[in-house]
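Below you'll find only one chain, the form predicted alone, shown as structure tokens.
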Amino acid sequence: MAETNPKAPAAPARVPHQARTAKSKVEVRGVTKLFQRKSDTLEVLRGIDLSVESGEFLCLLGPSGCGKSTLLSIIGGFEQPTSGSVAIDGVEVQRPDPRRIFVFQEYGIFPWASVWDNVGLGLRERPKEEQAHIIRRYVDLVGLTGFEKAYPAEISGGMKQRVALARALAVSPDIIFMDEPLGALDSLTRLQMRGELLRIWQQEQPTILFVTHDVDEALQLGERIVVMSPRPGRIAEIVPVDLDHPRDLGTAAYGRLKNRLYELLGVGHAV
């Protein structure tokens, strides 16, 4: 079945990536990552150089095992590079920071807590009234009004991912790292969630680094797409996507970009 174009609601106009002049938010310089195994050394990343601007939606695209998730973990401070460096706002990343939030494919929400309590997990140090105001805002933003008292076992996979996204946004994150967050969803829910994620990004304007191996997902979401080679992961090319949202999958421009991505991934032209 062919995908239909997601229809995201109108949102505030954003400054196109190519028109921004602000200093880079993230600077990755010469990052290489080796893992020592019993009998040999596994080189996962080699010589990664990358800049990410504040408020940018950047997709990391590549085959399984190319080091996308490892690069995300290094930028987030969960892994240390073997060589090279990562700086955020000019400060070298040494460890995780609570202002930088990860959203994973597995949802990461607590089964014993309600939607309301899951969303408010990172707000416990704030006054109760302020907590309630923030939780209400983000429950509404992700379309979960009426499900505040529901538990994860009582809601769908797409709704669980909305809870995870609301929880991430509730703490006003500096950066959101998303590691294939829609991968466990069925195709229709996944398409709907892409539209919702775009709407929220346009409204809230966080910096998002989004890992995927899905070409259409990268094209529908990203302002730029960092295409990575098979292991050891290197940057094959950074592809700008200068198409307005919501993106029409049937246009010639979309088709050309899609074919280029498939070529970079070594699988020939899209069909």
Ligand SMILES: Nc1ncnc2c1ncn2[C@@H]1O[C@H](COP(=O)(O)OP(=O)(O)OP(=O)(O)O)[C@@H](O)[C@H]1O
The other form holds:
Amino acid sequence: MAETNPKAPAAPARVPHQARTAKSKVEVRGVTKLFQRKSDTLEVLRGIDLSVESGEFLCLLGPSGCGKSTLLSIIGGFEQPTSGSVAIDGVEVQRPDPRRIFVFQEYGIFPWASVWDNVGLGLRERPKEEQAHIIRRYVDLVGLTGFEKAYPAEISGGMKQRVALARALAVSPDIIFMDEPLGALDSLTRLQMRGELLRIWQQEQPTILFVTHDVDEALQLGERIVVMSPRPGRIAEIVPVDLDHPRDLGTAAYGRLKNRLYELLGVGHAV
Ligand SMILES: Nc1ncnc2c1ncn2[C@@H]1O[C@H](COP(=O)(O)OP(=O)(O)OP(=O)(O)O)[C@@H](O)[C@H]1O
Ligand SMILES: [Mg+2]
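Given the form predicted alone above, I would also like to look at the protein as it appears in the form predicted in complex with this ligand.
Below, the chain from earlier opens the complete complex, with every other chain and molecule after it.
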């Protein structure tokens, strides 16, 4: 698929992270998480403090098992922290909210429903005509026009992930949680999808919390990268990425950031 969609209107100018003054969308304060197991207690998260701004594209980067998915589940209201709190728009998160949507590596789309019906899943309370209008818009935005009647078994992994993304966007979410959403895709499709995702984010401006353990993915997408340390997961550093899109992988600034991320992850220099 092409990197840009000729039908899409020009993306509005974005206010860069460092220039935004709006109040935080998400406030995570002193969050810890312990899991009780049969014979012991597993400390998964320790002292997490984090603010996310409205419309920000924030990446969470860290080694396997450091608690990235757990932190996302806590912010989304699916898990309760052992101590500390999470507030969204100043209101403490107690439970999941249908305006906050998760997109996972495994797509989570229904095999028995067509692309059209999958995208419309969260819209069933709306009048039919409005549903159709919204579905058409998001099917188009993710580049699936012409595949509305196809079933998941008939489309590629990248297209399935686009269905999941369109379904998430269709409900006008205030936050999209993405847990390694591109992890199941081959490397070329993954690169294309990163471009697609950036274009859609610039156009729709949702707040995105994006989990990855891929350094380049975080560097190409995030306005800031939250680097987490191995279990118990703590925030090692929050790295701002002040590079314009599309980001040039060959620049010295990119290389410096990449080295810093590898250093923080404890795996030495990349370049
Ligand atoms: N419900 C649970 N009960 C017990 N332990 C759990 C539970 N959920 C997660 N864990 C443990 O918490 C730790 C962190 O898990 P989590 O899935 O958050 O890590 P992650 O950073 O997302 O890893 P990955 O990159 O592999 O997806 C792991 O050791 C995991 O086994
Ligand atoms: Mg995970």
